[in-house]
Amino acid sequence: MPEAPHVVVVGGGVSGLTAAHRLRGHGAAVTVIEAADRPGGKLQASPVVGARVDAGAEAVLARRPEAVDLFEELGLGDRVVHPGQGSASLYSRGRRRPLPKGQLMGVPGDLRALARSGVLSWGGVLRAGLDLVRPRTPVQGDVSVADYIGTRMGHQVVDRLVEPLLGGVYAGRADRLSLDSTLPQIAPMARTERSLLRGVRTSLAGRGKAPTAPGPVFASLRGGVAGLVETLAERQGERLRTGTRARALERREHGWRVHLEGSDPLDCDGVLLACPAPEAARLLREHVPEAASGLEGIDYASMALVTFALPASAFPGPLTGTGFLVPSGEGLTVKAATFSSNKWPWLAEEVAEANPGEDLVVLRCSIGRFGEHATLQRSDDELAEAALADLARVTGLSGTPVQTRVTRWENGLPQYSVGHADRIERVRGAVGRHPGLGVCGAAYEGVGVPACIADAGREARRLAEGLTAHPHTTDATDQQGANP
């Protein structure tokens, strides 16, 4: 009876661990190697005043089924939680203002609601309204978010609404981000509707007929989204090797050899690269130069998350809402703040249980947009000080934190620049011509957790279906070793 094919997955983040889980489901033996000393990638959590608080993504889009379905599949269904009451706001023109109703990813579909929100000046509202009378804007191929939406509705809509919302996902700039890849809800309107505002209004009016799951928009796990990768890592067991970096790939007659830094090589039938684009490009350069060239063209943004635990009495009154977004022109260092204790009732409960007699709140501040190198060169203490100053300006905060945690994600967010979809199609086409080779991760089809899970599942299935079960040149079990 032939042995199960052996696949080496390079990268132990959510994409790599999900791919390994799916590959095992397809009957493969899987080894995951992760260069860092711990798995999970950008999904990490650590204690803040006695409660586990995510240090990376804190929620998944629940209206895409992949993440929530995987929670259930892994037995985590009883830990699924949803945000509490309240909504996010925008700090625009000197104060917090409600996000206008009737908008889709910041693109307005209701001029009256836009005017009432106060996010734009009256001149900005009038300029947005010109979209209703302007002739159609022809769109040939992919264009930047700023080019199209700015032409239709003016720069204030781009700068004060669209870019802050995109910034939470990509930490990118609207003049560089791809309309097709970052705003797939809006891009079809650019090609079919004369008025973007009417297109948004029509889309929102028909949303009840859209193929999206009912219920809350976002979901998380009690104890943090990081619980997902922790569970996947446990399922992988000893075949997850941390502190192990792939040095090179070698094509062999019947499969691949993965050369490791400081360890013996791994012989396998297939290799799935679930690592960031620069690392994948390095490993592919010799065998698939076209794919390597495409991946080298993907820029990355760095960011930092500053988490505070503060006495509730440090604020002039109760915090309301779930946080706020900040346009880049407001003179603040932070681009967003999440009132975590408000957003996640389970977290408020755990903080209260761990700190009886104290009334503490937890907040997270996000810092860093694409190209803001100088900002992130500040020390942790300087970033925390800047974030506190911004919170004081926006909320009236006047107290001292009980605990501060600064987490940095160097080159953590891939930038989906104009032409991204075509670039990825070329990369995957080139990789697909090499049997037993695949790529997946945040750099390809979406940066959110559900998108990464979906991409990993598709590529794992494609790779498994393409592998033929045959005896290995070296038994996979003998090569595992212990985690370094």
Ligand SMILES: Cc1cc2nc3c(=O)[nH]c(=O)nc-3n(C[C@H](O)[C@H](O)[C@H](O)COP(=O)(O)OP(=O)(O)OC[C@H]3O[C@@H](n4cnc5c(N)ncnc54)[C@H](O)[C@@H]3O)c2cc1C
The other form holds:
Amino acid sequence: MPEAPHVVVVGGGVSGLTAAHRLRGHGAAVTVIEAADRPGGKLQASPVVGARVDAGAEAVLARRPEAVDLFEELGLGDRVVHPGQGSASLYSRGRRRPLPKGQLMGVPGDLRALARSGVLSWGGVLRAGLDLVRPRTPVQGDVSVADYIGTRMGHQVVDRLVEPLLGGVYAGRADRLSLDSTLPQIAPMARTERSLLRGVRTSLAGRGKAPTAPGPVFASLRGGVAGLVETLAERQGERLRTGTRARALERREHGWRVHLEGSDPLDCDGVLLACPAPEAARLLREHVPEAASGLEGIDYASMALVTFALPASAFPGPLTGTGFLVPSGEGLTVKAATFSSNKWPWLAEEVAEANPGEDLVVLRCSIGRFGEHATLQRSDDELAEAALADLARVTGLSGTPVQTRVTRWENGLPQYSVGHADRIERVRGAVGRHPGLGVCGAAYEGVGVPACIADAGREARRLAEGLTAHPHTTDATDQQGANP
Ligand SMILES: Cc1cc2nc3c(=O)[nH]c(=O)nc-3n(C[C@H](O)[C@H](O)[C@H](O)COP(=O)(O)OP(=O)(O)OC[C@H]3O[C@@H](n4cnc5c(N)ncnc54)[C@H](O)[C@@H]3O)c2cc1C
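Form predicted on its own done, so how does the form predicted in complex with this ligand look?
Shown next: the complete complex, the earlier chain at its head.
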């Protein structure tokens, strides 16, 4: 029997750990190297008033199968939880207002509901309605979210609805984000519909007629969604090396050599780069310059999450809903706040159990949009103070936290700017010409956890199949030689 190919996965976030899991399933021997002292990347949890609370990603989209299927596959099915009742609101024009009914990623499909919500001024609602009578907006190639939606419905819809909703995923700006890559539900309408509003309405009506109940939109794990990477890391065992950074790649006659900071290099048949784009670019620069250039063009947004545990009595009344989003023009520092104890009933239970008789609630505030460097220059204490002031303004809070946790995510979220899909196609085309080399992760085909899992699975399979079909090939020329 031929020896199992050895693949080194660079990066132990959810993408790298999933890829390692899949590669092993395809018969490869795998080593994961992770620069940080702990695995998991953007998935991380730590205790707040005695209960584990996610400090990075906190939920997965359950309407896509990849993450929920992986939970089941890993035996985590009994820990799966869904958000409790209630929805998020929007802090717009000086107060919290319900998200208008009948919208898709903030794009309204119901003018009356939009007007009733009070999120836009009357002028803004009228401008949105002009979409119904305006001629078709020709869209050739990719455009920015603000370009297309702003042309159809005006800037208030972009600034007060679409950008805050997109901000939750990308922390990005609508005038830079790609319509095709960040709003795949809306992008086809730009090519087929004259009126965007009608397109959204038709799309939502179609969903309403779907034959089966769609089920909860989001899922997580009791104890935090970080449990996913912890389980994957456990399965990896000693083949996961933390505190180990890949310094450089060297092409060998047979396979690759991965040079590490502070330890001996690793020789392998394949390398899968599951690290953020700037690191992947640096490692690829010498061997695949075209891919490196493409990856260097991907910007990242930094952000901070401030988690508070507060006495419920600090609020003027019971907190309702799961939190609120804030458009950038409202003069607040936070861009969103999650009422974690409301959103996740399991967390409320655990906080109550760990703090009998205290009635504490947990909230997470998110700070930092793409380009807001100055905001994040502040110290942790200043960020916490600003977040508390914003909570006071929006909810009437007037109390002192029992515990505060500030988590920084520098360059945490890749920005899918206009032309992203073409860029990624070029990068993948260039990488694919080098047998034994692969790339996956949040920078490519979706930043959400399920998208990362899907990407890791595809790339692991491609790499494993290539290594099995053409063992010990080092470049495209060798491969052609081996396959007349
Ligand atoms: C604050 C925040 C909240 C989020 N919330 C959600 C959410 O609720 N739901 C959701 O679906 N998505 C969410 N996301 C997005 C999602 O969590 C990430 O896109 C995803 O986890 C990225 O996984 P990854 O493995 O591709 O990258 P990462 O998690 O960035 O992992 C890459 C790893 O590579 C390591 N590395 C880098 N360079 C090297 C090197 N040279 N050698 C070795 N290791 C290296 C890094 O240390 C890191 O651990 C959130 C993101 C952030 C920042």
